[in-house]
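So this first bit is one chain, no partners, the form predicted alone, shown in structure tokens.
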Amino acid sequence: MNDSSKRWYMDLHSHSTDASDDAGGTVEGYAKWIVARRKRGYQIDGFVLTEHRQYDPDSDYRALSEQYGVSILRGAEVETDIGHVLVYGITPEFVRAFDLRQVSLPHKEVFRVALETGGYAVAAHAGRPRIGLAHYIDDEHMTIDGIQTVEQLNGGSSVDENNVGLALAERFGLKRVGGSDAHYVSAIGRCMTAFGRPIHTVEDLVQELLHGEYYPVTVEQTLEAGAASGERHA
């Protein structure tokens, strides 16, 4: 993964005052924000809504996303009995099959049903304690079966939090992604996923995440690449 200034970068994981009732950013605060860091050389191409526990499908960002010329998609971020764990790709068939208000899903049928019904699951927050796969793992009764991808780069976690989600992704084969964790309008972007191909819709997302080669990066990374490229948005 080389010549990372062509590499399109995805905030995978925020919320919002829209519907996270511990945020206090706003989906058109998140836009502006990342707006005005490109504007001193930073790359931020778009991020993902991953509300807590739910998902309504009648969301529509795609005015905000031409009017900012940033890639709005959506996901959510559910509970599970071995972690939290973002879905993007959220269709109805995996909407019937839980109840995402629940803060114990099971994790198995979780990883299972977002990818047999065109979508794809990540364990959040690898590295962090009691939320995090990290923390299951070594429980008896805890498989990797069905988990192919963790958060390992989150900008809510502390490094050495990041640090055991890395080790954890390099112990089991794991592929790695980074998300914000944004509750507020200047975190959006602090961590993102360097995709090689462009992302404008959820199911370009869900593909790269599946065949892609992708990997976790912070913002100021960007700017190096940038850099180096003499690359800059507009």
Given for the second form:
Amino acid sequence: MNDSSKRWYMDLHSHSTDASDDAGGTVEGYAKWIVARRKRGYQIDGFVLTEHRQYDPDSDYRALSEQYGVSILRGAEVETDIGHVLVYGITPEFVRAFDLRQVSLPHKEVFRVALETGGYAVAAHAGRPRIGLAHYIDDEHMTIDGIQTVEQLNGGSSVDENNVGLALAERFGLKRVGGSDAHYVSAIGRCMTAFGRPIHTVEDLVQELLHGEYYPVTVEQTLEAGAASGERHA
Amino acid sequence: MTASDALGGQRYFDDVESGDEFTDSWSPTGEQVVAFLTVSNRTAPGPNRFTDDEEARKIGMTKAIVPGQMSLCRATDFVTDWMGPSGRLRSIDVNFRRPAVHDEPLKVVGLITDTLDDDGATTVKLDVYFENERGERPLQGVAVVELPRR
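Output the structure of the form predicted together with its partner chain; the preceding block shows the form predicted alone.
Once more the chain from above appears, this time first in line as the rest of the complex follows.
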């Protein structure tokens, strides 16, 4: 995985004005910003909208995705008894299984049902106090059962908090992803996940999370990778 | 470019583009917080979380915190300094995601995220945020500014 020219950079955690009341960024604003960032040499291929505590099956961003050449996928950020959890590949079965508005969903069930219904769950901002996995493992003595992957690099977390997430991942041998947790336009892509294959659909994403090789990156690292290997988005 | 570069000058729509960034710094002191509370008529009797480290620690803070309204004023001031006297601040909307504490150096950042020319109404959208040395953003927001053409 040393050939950076083959990486596909996805921001796996973002919120928009369409469905998160604490967000100030619009989906089109994110897409425009990514296009502007690409002109300055950064590599951002797409992002996943993970609105708080909800999933609208009827939202469709394909037209925007095509207009701006940016992969725009959808998941959700739900709240569980081990903190916040990002879910990708949400199916009607998953939505039927939980009241996503609840703030203390049983995490083992969330991870299990996501997997069994064709999706994938990731413990969000793992090093963040009170809403990240490390707090529940270290202070609340919860177990890591059923959790394979953590969002170790989160754009809304401090350097120290991301280091807590890294220590947790290393301690338990967990896979790591990155996401910006963008609520405002200029934050989109601040932290991302580098994948080995292109991701155009949520099914692609789930397959890569299940079977692919990936790692978290900052947007600045994509600049270095682009300079080293030639930019994909000229 | 720093915000102070724009002081005394005028920002024009023709000269800005998406991705432009301007910055300033701010390290709010305890004296400034007390002055803000006094002039805004929000002075509570006795020590409180805005003026006293011990009181702030009682509610889980590391030290005395900066009032959100004061941070909003600083963010607004930052934008209006940048836009110049013929600019018009149409809106500014912020949220507070982390506490800002006394004497903590903050980088104040404005980033142009969109420029719109709607039948001659020329507006610019900016993200505005504070960032501390730990990489946290105590304040994040969006401002919409009308700028004149040259």
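The term rigid core refers to the maximal set of C-alpha atoms that superpose within 1.5 Å between the two forms. What you see is a predicted model; the values in this text were computed from it and never measured. Numbering follows the first chain given and starts at 1.
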{"query": "Residue shift check between the two forms, rigid core fit, residue 140 Cα at least 2 Å", "finding": "yes"}
